[in-house]
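Next up is one chain by itself, shown in structure tokens, the form predicted on its own.
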Amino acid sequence: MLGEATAPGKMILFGEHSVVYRGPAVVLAIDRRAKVIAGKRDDEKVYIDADNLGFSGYFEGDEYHAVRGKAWRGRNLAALNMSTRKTMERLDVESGVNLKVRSMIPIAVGLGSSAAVNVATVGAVQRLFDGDLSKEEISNIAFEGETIIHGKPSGVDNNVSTFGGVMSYERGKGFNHHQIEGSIPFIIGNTRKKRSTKKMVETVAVLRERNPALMDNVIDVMGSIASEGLDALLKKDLKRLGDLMNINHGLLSSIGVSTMKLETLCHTARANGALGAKLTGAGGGGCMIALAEETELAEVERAIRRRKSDSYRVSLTDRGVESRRIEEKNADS
């Protein structure tokens, strides 16, 4: 027997930037999955195989061995190792594993990919070995793992992976969970750059030093938007919702975040029927997000993809991390 997990990618809706400093982020998990499935060694490796993110390889201790692909995505990996032997000490086990890793989740452009996958291999590892960890613990051993790639990571994205939904974030006040009905679809433009968050962190604390009180009025002002797009999200009104988009993102393209693709994505959807559309994470690359009426949803789609971009559809999860015991037969089911 195996053991499977999947957990959902994540996009910031708002909040970027100015969470750093204070105000809400307001976080959304969303239907685009990653999956893993756990299988036992016989010795203590931990074998990953990533093969459709390009790499796999194998760990001894924290020591990596590539597999295919360069050895430096072990940096990759080694979080993925972290969470594996976590897992098994929290379960008091000792074994090798194999991890066989598939994500629908683009990597490093905002979507939480690298969560994902971490929270997905604790709910796979642990069901593999009969445990019953608590979704609070899944997230936590998840954290673990990701300090390994980002150093000093918020939190959210291991937890908006794990438990699903919609969830809002503050410093010093931690984490809450609302509930909305039904779905409201996105669409998410790539513009295929991959992107530093810490990079743009630091762009943005070099430009406070600079204007301190100038950017203490514009982050005072994308906190107060992060607030009333949450509730503009909670209630549906997605005209107020769109709205509100456009002014953060605009505010975001003031403090030197944005790009020239991100902006022609965020205004070609809006010239096809878009009523909002902004970047989603730290900028410099990755993602935007557009929001419109069923009936336009296509048109946006196209627009954006006739830009040289991907665009796929998206809609809010409730689906938290999810896991089960499979029989080896059907592991690539």
Contents of the next structure:
2 protein chains.
Amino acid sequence: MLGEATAPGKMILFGEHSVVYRGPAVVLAIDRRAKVIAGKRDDEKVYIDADNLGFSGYFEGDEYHAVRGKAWRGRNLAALNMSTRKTMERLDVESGVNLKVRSMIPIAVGLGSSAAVNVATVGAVQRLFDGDLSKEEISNIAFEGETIIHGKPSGVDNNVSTFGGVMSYERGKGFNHHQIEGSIPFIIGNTRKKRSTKKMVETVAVLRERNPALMDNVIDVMGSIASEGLDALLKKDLKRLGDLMNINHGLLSSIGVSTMKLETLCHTARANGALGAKLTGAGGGGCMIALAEETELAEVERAIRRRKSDSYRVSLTDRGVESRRIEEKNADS
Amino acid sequence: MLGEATAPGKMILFGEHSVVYRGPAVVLAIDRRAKVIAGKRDDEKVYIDADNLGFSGYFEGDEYHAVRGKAWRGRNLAALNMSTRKTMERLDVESGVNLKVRSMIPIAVGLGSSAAVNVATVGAVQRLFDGDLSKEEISNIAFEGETIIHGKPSGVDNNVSTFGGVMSYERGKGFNHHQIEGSIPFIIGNTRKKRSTKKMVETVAVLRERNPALMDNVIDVMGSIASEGLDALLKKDLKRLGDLMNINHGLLSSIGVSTMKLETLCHTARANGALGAKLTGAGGGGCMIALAEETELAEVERAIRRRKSDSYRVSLTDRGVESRRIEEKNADS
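Just the form predicted on its own so far, so send over the form predicted in complex with a further copy of the same chain.
Complete assembly follows, chain above in first position.
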């Protein structure tokens, strides 16, 4: 038998950057998922096949041995090794594990790919050993694993990937999950430019050091937008949501995290029927998101593609991590 | 004998749009000038030769007769007719007048071309009739003339064009002129897209009606930037000035007056060494301005040109309206 789990990616709707200082961030689980299949090994290695990401290799203890791809890729996989071992520790088993990782979430563009793979890993490994961990426990173990790579992650990504749905987060006040009926579709435009969250957060900090009062005023407005935006989202007031996305994007641009390409995609989306468009996540590359009425979605999607960028429809999903035991022969289903 | 006068264009450094609601705007006279040469006629017509703008014609009373270009161009020229007649009225003379208009200021992109031509017209006509009007009087007559075209102009453009230098303006508090030693060069990037100030002001008003509290917060921050920006300008603190321009541009984008082309030019300028870049004026087209160290100016200028836009260096100028009497034979000098 094998353990299989899937977990969703996420997008930040409001509050990126401002959440570092104050006010909430609003984050949605999206219907692009990562899948991990876990199987037992006779040795004590954790072997990770991440072929569709372009690399695979195994860990003996903490040490990475590349099989395909460069050795430094081990950095990306270290979280999975750690999460796997923590899960086994929690279930009081000792074993080697094979992990087969498949993800439909674009990597390194702010859509929560790392956390989703990590959450799915915990989900799959616990299933493999007949565990029945609560979502709370899965999220916590994944968080520990992620800490290895990201140093001091906020916990947002593993949390929303585990539980799905709409989540708001405020520093020092933790997470709130919100109910929303039905779904809301968005268009994601991917600049294909990888970005570093850490670097962008530093960019903002430097500008804020030089202009503390002004920047804090802008950050305050962003916090208000996140609060109002959560309200508009839960009421499905798309027109207002669009306005707030547009205003928020301008403020993100004012604190220095937008790029020419992100501007091009946002203006393209608006000119082709979007009610609102903004960068999502750290900025400096990565993705933008657009909101549009159902009838306009296809045109917005096409317009972004004409700008030589990836574009896809995503919907808010309630489905968090899901795991099951499967027969060996079904492993590629 | 003829009367000749020149007057400078202007650029808004800070406070466009926010000045409509509260806080100051900071406006600079720039070293691109309009020139008007006025000569007497035997009839009572005001004949306007604006060949380098593509049209000319004459007024009999208020009625425009096109000689070159479409009849509706009379709308643009009506202010000059009115200012000419008001100037003669003030000097207690009756005559026809020939006006030869030449301008180095791009039209309809927010650089104060209309006001400069109008101020130069008053300056030239009063010289023609041996007047010696104060700048105050010239500005006031030009303002009356402009009211014909613009309905309810702020008075900013005729004021800064008449007096030159740095001016701050706040609704209900009038104008303040500021001394600055030496000059500061800027790069102007012209999208070549004409825009309507009225339309853009309405766009902001509509968005504000839907989101009053948020928009007022953003407008407040823009007001603070204008105050801080005036201080940074007078201290010639270029680095801080650049930061403030960048932040201000993002806020203008957040209230919906930026365009893809303006974003492209601002990001291009910053990527090529500018300390700051922002749209100037109403937005929705028109111009952006960039600030850079002397050594970087040429590269910023070239980079904007590579984006298929006009680009030119302009400097803050102390020279307001200047007039003199000239011999007929020097009229083309």
